[in-house]
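What follows is a single chain, given as structure tokens, in the form predicted on its own.
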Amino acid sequence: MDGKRRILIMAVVFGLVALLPIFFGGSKVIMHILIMCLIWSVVASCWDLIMGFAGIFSFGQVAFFVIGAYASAIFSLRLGVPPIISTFLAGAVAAAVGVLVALPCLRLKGAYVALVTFAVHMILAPFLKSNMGRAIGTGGAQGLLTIPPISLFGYTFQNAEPIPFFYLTLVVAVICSLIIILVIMSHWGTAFLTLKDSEDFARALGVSALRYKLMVFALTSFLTGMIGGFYGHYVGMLSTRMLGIDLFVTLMIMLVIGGVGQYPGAVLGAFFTVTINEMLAPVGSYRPLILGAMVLILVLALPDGVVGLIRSLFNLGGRGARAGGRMK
């Protein structure tokens, strides 16, 4: 899929989403779901960039999200940094951690990278609860409460009034999506795909695996950490329960439904998964079973995800079109 089609799909999706408060603005529940869709669309998009395009099997995306959320909250609560600034500082903290995680992964491939990055996910909760975590202001097992909301130009965005925060999050999601699309369309995106297909061939062409791997880790970690900060200031409280396996699996479902390497399929996958997940809340413990069955059916029926279905509906699903789309 070329850049113009990616931008067109993204513009249509976010354009339609921007109109939804006209119809559902009176329901705080629906507005909350839409805000969460936008937040997780950024996280899923970053994971798609690093795994679907760069070919790096990083399983630490939820960890970077939580790092950003905690970092922004600590900057605001302990140091008095305005939340709108602390979210960007949180992105920088997550990017720094992402680079540190990337360094030992440079000599690893495939499942070994997944193990290292998932190890970060696994050790983060014990660290946040430990005495060392308490020392930097994580709140330990209790977590963080009364996180201040974001204020901008004299207006405070509170979750009690979700519509303004919805549009703020929409702007952030659109900017993040544009950054990701521009990266995919640039020579960086070409380098990512070359490294993904054949690292030896890419090196023969002069592509530095070290440089581009560090860059994609830093970029995706920064965007994920920043949106994590937005999440923390939206909900007003944080705990290590966010690092449970359920959230990780849900994020993976978003990527599978959207289509790995089929951006902006990750955005569509996030909206679909978050909405269905909320709709299935009344079934309780049967929700994971139903979600798993749905994913199995969708993977078999739509191997290229939702974007593959859209492509076929617009007569772009031929073998040549798909091959050309993956090369661009």
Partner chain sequence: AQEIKVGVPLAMTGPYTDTGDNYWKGIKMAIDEINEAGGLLKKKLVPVRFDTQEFAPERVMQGADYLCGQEKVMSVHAGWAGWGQDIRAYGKYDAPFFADDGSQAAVDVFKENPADFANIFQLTDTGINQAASMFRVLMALPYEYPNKKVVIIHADDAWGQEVGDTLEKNFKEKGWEVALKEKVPYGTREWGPILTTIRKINPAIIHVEIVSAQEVITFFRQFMKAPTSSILSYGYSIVPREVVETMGKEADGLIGEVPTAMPTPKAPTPEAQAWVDKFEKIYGHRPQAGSWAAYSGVKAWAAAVAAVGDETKLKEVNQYIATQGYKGETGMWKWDAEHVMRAGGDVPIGHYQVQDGEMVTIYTDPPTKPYLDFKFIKPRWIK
Given for the second form:
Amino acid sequence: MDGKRRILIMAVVFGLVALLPIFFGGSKVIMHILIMCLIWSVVASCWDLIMGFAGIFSFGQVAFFVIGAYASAIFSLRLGVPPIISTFLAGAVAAAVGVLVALPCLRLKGAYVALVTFAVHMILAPFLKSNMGRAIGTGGAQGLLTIPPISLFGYTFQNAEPIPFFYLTLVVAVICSLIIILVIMSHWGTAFLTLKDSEDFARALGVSALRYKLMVFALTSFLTGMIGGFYGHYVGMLSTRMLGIDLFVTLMIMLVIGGVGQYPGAVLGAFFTVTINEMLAPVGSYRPLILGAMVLILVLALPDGVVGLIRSLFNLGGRGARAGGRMK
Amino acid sequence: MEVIDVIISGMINGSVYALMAVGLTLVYGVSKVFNFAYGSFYSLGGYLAFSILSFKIFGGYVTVLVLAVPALLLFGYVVERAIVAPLRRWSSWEVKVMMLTLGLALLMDNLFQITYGARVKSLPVIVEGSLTVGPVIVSWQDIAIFVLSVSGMFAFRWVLNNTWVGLAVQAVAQNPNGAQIVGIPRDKIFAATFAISTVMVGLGGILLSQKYFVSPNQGWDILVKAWVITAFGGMGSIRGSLYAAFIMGMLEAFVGWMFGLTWVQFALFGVLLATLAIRPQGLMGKWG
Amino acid sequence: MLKIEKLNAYYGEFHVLEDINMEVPRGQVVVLLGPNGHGKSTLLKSICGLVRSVKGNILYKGQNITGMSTSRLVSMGITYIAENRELFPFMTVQENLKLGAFSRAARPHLKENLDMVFTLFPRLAERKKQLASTMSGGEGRMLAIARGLMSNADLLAVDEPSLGLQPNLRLEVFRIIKEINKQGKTILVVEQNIPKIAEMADKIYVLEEGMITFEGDKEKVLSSEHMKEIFLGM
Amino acid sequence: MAERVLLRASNLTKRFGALVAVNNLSFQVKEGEIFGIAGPNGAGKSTVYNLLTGVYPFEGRVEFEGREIAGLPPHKIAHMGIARTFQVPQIFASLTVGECVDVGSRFGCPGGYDRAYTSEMLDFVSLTDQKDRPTEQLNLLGKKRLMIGASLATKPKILMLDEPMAGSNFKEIQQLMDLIKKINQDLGITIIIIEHFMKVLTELTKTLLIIETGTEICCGDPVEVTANPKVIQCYLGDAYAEN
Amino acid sequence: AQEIKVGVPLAMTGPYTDTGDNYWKGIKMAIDEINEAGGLLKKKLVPVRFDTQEFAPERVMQGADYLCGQEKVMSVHAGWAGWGQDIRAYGKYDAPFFADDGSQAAVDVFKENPADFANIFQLTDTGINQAASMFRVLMALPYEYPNKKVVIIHADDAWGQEVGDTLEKNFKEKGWEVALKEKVPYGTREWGPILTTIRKINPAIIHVEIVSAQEVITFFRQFMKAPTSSILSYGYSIVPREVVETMGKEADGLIGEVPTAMPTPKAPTPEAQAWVDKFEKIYGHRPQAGSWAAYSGVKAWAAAVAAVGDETKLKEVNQYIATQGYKGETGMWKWDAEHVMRAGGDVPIGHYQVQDGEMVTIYTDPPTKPYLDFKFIKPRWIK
Ligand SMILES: Nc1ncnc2c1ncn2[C@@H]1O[C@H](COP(=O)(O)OP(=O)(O)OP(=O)(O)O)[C@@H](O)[C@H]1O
Ligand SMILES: Nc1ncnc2c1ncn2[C@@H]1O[C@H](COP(=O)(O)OP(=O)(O)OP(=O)(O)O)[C@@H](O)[C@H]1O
Ligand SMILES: [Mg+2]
Ligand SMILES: [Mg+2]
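To test you: the structure above is the form predicted on its own. What is the structure of the form predicted in complex with the partner chain?
So here's everything in the complex, that chain up top.
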């Protein structure tokens, strides 16, 4: 798939999503679900970028999200930074942490990288709850309950009025997606692929492994942290309970459904997963069971996710097709 | 003597961690499969024991072992053949296996929850009472756990180092294609190691359930601990995992004693990171 | 010994071998020549059960062995010696050799076979305790061949034994293959670049674009100008 | 042609644990020449390449065009104009043949991406007709040519080849030798080549360095070097001499 | 419509499933009772459940939007609901919302804007007050403490922190030495290091506040390997039903508390006794903490609706609950100005000791007084 086609698909997807409030605008719940779909689509896309394209098993995505959320909340609560600015600062904080995490990961391989990044996830909750955390204003175990909403040009985006907020999220998601597409299509994307395929040769051809690995960590954690901050201002509350296993698994399922390294897949995966999760709500305690079974079946039946399936049905070639795909 | 208490606590934990970590490292070392459902296999062991014991049949834990070991073996074997092995044909199958086993974990944990309820289940003790030597008191249960896991470990190492099967397992770990060429049934070894690791962690679940109970979501803790220890010792190095398990057990006991339990997790990850910064392949790991 | 009829092999969609017919008589050295990437290794691997999708018939001692697993074939006496060595890097030379005798048939002969390969490759005897990964390219090649001999096989499928070897070893390796053959083993070997290779072979096949394009004995080869020029460097 | 020294390596030493893979080795490569390296298996030839291209740290000095490059990371060295291929062919399995060559130009070429030059290089290694095929569909020879093509796209001043002939038959060897000569003469690129085929080395190279266990045995005119009894004893073998 | 929808946001999956079940038992019992008696204003109550999972903020908010915004339920009955997050989420709507947070944080949120949050009702007192009650009862026990040293172990969540800090303050004010105050994470099942320290201190009281059965049972078992002469007080951690069910008589001697308690084994009034019997008949075990409170929440709302005569007049229903309270099986339920069911009167905090394998109320508080003729028994491990 070339860049133009990818952008076209994204335009169609987001264009359709933009029309949804016409049908569902009356329901806060559905609007909320749509907003969360958009937010998770950004997180899942970032994860796909680092894991699917750059081939780095980063398991710290939820952690960066939460770091961003807390950072933005703390900036706006403690220092009075306007939320619209603090989300960017939050992105920067998450990016800084991302780079710090990336440094030890540069020398590590596969499952080790997964562990080190997951360690950030594991340690984050105890840290936020600890006295150190309280000292920087995380609210300890209780969390933060009074995060101010985002204001832009004198308009305040309240979560009680989801439609304006929905469009704000849509704009953010579109910008993030464009950045991700551009990265994938640009020489960055090529660099990730070459480093994944053969690091030695890539370096010998002048690709700086250090630079691109750090950049991908920085970029994905920046976007994730920023959208995390955005989330905090949307919901207005934060607690460490997002660091449970549930959210992590749900994000993973988004990637499975969309297909690893099948870029717009992650976005579709986010929409599918959130929708399925909500549709399964009536079955209560059977929901995770069914989700688990679905992951099993999907991985076995469609190892390249929905997008992989679409590709092989329509026989589309392109870079993504070969980033995943059947081995020789 | 407080220090002795702490050391004993560290030793017993270490022995259990060793059992947990060795299974994980074995599978990773031999087939590069990272099993996210490892913790759920631990719970499976506990629930198996619970179910068998709840029939109040004679023999108690002996019957549990007689029935659970083959059951776990079969379960592990079937899981490998039916859902892990088919993925090997795909590119970046390692990620796919991770995702698959994550799904399996979700499925199993919630199956447990639905079948057995969310509440913890308790099992009878293996041996009653405790041993008192001067000021030091150790329960026989702990001693039994220690003896069983350490002797299990040594038996396992002996098999690995002294039998044809053990040699074959090592061969597959080092070079699956090479192993195939000399006539080792590679795919069977993949499945067999997966099954053996299931038995190990399942046995861990049986041994520890009395002490720590059985509950549907407990496995994650075990997975993370086993993972940390495996990486610390070097993925794929059995000896490394053994050392790492005891070091981590001790570290946990001492940090908990001296600084408080909230610091244990920071300390574990801190030591892990420091080790990996100096030796990216872990204590005894070999690349590849 | 070995008879191949209408063999086809595929990697996914990629059709590598097309209707191969060939025969390896007992006690002979059969050499397979052919340009790079035209399917020589694939042919050997197909015989040894290492290629997933094959069609056609492979008869070994009269029995159809198509589709059998490699471990089964090894126990029946067919052994493959790989192009890229496929050693066990963190095991010693001795352990590698021991694993060569993994099949049930070979295990009882472990000791005598060890003695045999150590006489054939004195260098390995000197390095018994060295880890395979630290062996140099040439020593590794010898180890791979020796390991293959440990299996007591009747049919050895040897893939480019001289690849990447220093010049003096390249001839040495071929001399050893002849010696093994004299001990009664049947050998199918893929080779390039050994001057005078035709003189050492009992029979030669040429594989081009997945098809057998030439087949014949020494005399026939030496009488073909085309063969001489392209494959024998004469 | 002015006999300018392009690359000067002095006192290179590399240890892997107790093993000394390269031992106090010095040599120099003059601009425009084809420089050969040979020696027994495990002598340290590939390791020398890894040192020159910054794969791992080592002791000793490497001067390229009068500038010290020891200690620089691989991609910086690539930017300075040193390109290399690998003994075991390495390609980018996710890319097409054309994209693969692009990588060299985009990342390795100091002047930035040069489309015309890239397609010229693709042509040079005769892969233009394969441009849009996935790299993994190439055969071994194709992969080797692709490695060379991608390396050339970085507009290197020096190209280091590691056993390009291994596994080829006589005809293919002839083709590869022609390609190397063309690179050297038409593009004016200095070449270092590791090879085990003496015929190739004697025909191509101007200077030949023989090393064993990381140490120099002799260095000089290939014909003289191959007649050196020490070289024959440890490397070529009597059979070679007889031939 | 001949139906009234009632929202029930509880954890149905994940680590909090069991507490969610406890609340559900009480809520279901109340709904069934009302329906069997012909419904509320002759309309059938229909529960609409929502899985709050792990109480992630957006999940809590979504629950409110779903139940109140979309399903238009007429009341919401939660248990633990988000420790303040819930107040914000449900405060946006008007349907009465009953929670069992027991958290000062939730009350603080309420105080920001009492008018807006007029539909919020807490079924239990805050952790601070509960901790103070625990302290009072500990001091009132008919038992001579051998020394004035206490060890406090609490979870690293908001509840544990609140209780731990309050207890520490109270003990210090009374001249006790807090020899060890340790915050521990959930999932702690190996207590060796802490017990080593405790054995050296040999405190008169050990208080453990970590509301999860595995943690408290493992603590007890490992403590009992070499017990010190300490009163073992579990506070609210006694409530997971597994504690007594799993340990049986082994747990004899432990003490703990339940807010908004239904004292057992003998209930204070005949109506209450009938309720306990009924609960036992339905579910096969004694009522758990939470079941009773949640049950009463449903009944309190139903009483208010009956009095107002129209379930859709949400503001009036809220007003009624806030001002009139509710007459329940044990007596009057009156919410204070902060809409918290403060402990005391007919809705006291119950203090228990495990005796003969069951929880027996030995004190109620406030005011601190022994309950009927149930007596504190010196634990067997104290020499
Ligand atoms: N595992 C594989 N998957 C897909 N294609 C393969 C695989 N192995 C080899 N091929 C392709 O099959 C063709 C034949 O390969 P093979 O290795 O049999 O050739 P060969 O004649 O042995 O060549 P060489 O001289 O390089 O050893 C080549 O084009 C190669 O690229
Ligand atoms: N990363 C490493 N760690 C340990 N030893 C190494 C490493 N790389 C190479 N060696 C050892 O260094 C020596 C030199 O290896 P090198 O690859 O340079 O040999 P070579 O001359 O290229 O041989 P060949 O002709 O077989 O390719 C060998 O003994 C090899 O085992
Ligand atoms: Mg081949
Ligand atoms: Mg080399």
